[in-house]
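In structure tokens, one chain follows: the form predicted alone.
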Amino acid sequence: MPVSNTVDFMTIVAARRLRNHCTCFVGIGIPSKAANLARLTHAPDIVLIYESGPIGTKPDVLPLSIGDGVLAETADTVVSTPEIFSYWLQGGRVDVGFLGAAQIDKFANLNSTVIGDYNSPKVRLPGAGGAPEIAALAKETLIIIPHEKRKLVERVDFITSAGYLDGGDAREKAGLKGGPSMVITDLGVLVPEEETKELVVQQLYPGVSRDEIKEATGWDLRFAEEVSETEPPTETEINALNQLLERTRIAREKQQNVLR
């Protein structure tokens, strides 16, 4: 059974990366979709936490935002936002931070602040939220982003969340923990090269060529010594994702009808 689109494929690939029993600090959007898919398939005991305070949340539908009541209603407990950041994140209790962004560069720095010059931007983006702290303090960070030249750029217009800064040991010298371990796009999977920390292609999705992924990238993209083809989604993964999306669609329609 094929997936319906490349975003679904990317979501499934990202979900596979999350381990059972790990503590995952989840961003809204595709990261939330992938994290909850992991919980519904191979990682039933994953601990999902969101910036607003829910810990161990198990939503039946995808939340609209970090303040969506479904997160609190289905959580093991809810704490204050300061406790999420101080006790959990700064305390080293978050295994994985799961983020998206508008731009990413070859050293996995993320931009969710502005496109263009900061003082006179072409586009003003939603901003940082808790992403800078997640990127700086989680034991590892997963990043998910559509693979387009305008999104995967040589250098981000603004560093909202630090990846490996200028590459090499720059992140370590800055005193930051962890770091991006994988970037999942809708064409393949990129990982930081061990020495330079530059992102290189580790996996290509079925039917995606090296030329295609290079053409969609804003820097001279290189490849790992061994590049594999990503395993296609299983029927179990596809069914779980489709059911999650359908429950979410029905819930949104009910909410709209109540508001009318």
Second form
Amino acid sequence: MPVSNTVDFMTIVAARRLRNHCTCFVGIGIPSKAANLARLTHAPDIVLIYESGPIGTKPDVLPLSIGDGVLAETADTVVSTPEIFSYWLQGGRVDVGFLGAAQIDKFANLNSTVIGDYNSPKVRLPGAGGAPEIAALAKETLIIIPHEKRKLVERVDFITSAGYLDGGDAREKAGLKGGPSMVITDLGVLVPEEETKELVVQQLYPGVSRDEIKEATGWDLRFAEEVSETEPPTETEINALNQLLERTRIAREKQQNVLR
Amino acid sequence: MAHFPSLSEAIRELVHDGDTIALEGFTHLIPYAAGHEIIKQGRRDLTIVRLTPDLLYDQMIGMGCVRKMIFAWGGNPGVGMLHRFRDAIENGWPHALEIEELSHAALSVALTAGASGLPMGILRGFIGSDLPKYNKNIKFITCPFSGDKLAAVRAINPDVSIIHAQKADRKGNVLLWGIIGVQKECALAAKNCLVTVEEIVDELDAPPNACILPSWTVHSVCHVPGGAFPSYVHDYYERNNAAYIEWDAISKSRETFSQWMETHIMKAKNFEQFKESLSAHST
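Okay, that was the form predicted alone. Show me the form predicted in complex with the partner chain next.
Full complex below, order starting with the chain above.
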């Protein structure tokens, strides 16, 4: 069974990375899709936390926004926003922070604020939301982003959320622990190199060439010593994802019929 | 004890040109009816505060009510960008918009500090981020005990906080539940708090530890059923996702935006009429 598109592939690869029983602070969009796919496949006891306050949420359909009712209805508990950030994230109870962004650079710094100059931006993006503290305080951060030259850049226009800053031990020197452990794109998987903390290719999706991934990257992308081909999605993964998407589609359709 | 005025009376009394106001809600319980009333009464030079400005603040910005916005994430949740906000920042339409940007954690801390009578809040935040370069209300301090580098943010005390809740009793005690975001902190940080509610009941029947704002912390309670539309109210009605999706096209150009605001909001006598006008339009 073919996966319908590369976004689904990226979602499945990201889901695999999440271990059962881990506590994951989830961003909306593809991170939310991947985290719930993990919960519905190999990680039934994963604890999903959303910044709107739900802890241990188990939605049967994907939320459209980060504060959807289904997240509260299926949660172990719902806490206030100050509490979710102070006791739960800052308190050190989050294993994995799972984020998207508009731009990422070769040291995995993230930009979700502006493209261009801050005071006269070419594009004004929505802004930080919960990302800076998630990136700073989770024990590790996973990042998911479509692989395009304008998105994977040498230096981000604005550091909203710190990755490895200038590389090497810059993050540690600044006083931050954790950090990005993996960047999942729709062409492959990048990881920070041990010493330099520069993102290098660790996996390529089946059919993606080295030239192709280099061409889609805004810096001179290098490769890890051993580059593997990503395992293609299994039937179980594809079915679980398709069922989740179908349930979501039906739920949203029904909702709109009720309201209008 | 809380008063029970009409929504238009409450806005007239509490919200003035130049005020700092916070209409809070994290996707849930967003006080749309109150926001529309502010727009209709033509308030100007407002500083608006919110963690997640969405359609409502986009409407207020596009209608020229706002001088400055203090926020963490300004987008259309689950849909995309806020076009009126972007037009104000990128092109100064309808006039220039000043911004003060924080993160969700930092703005929560600033409102909690406001509610706690502290001049600032602290968090482990912003190390390595460019945000402090552009916001003078974020500073770094050293913890006197551990020596840790911490971020300090200036407390926020709005002139008026406005929230929507499920219930109030006849004395004006307010009960809300579900995703309650930063509403309690916001209500207690403000000089005055206005609450719109789905219903007014004899007894709240709330368990101990429920999120209740006692009537003496609330200036006014307005009975506005459906007042959080198109957002949702836990146990009352669901979010109208279609309205959020449609907003993208409506708000894209100045013309379609202005026309929509005029047709559906400015001409409506009240929030009920606004909703009727929308459903007439969509059938």
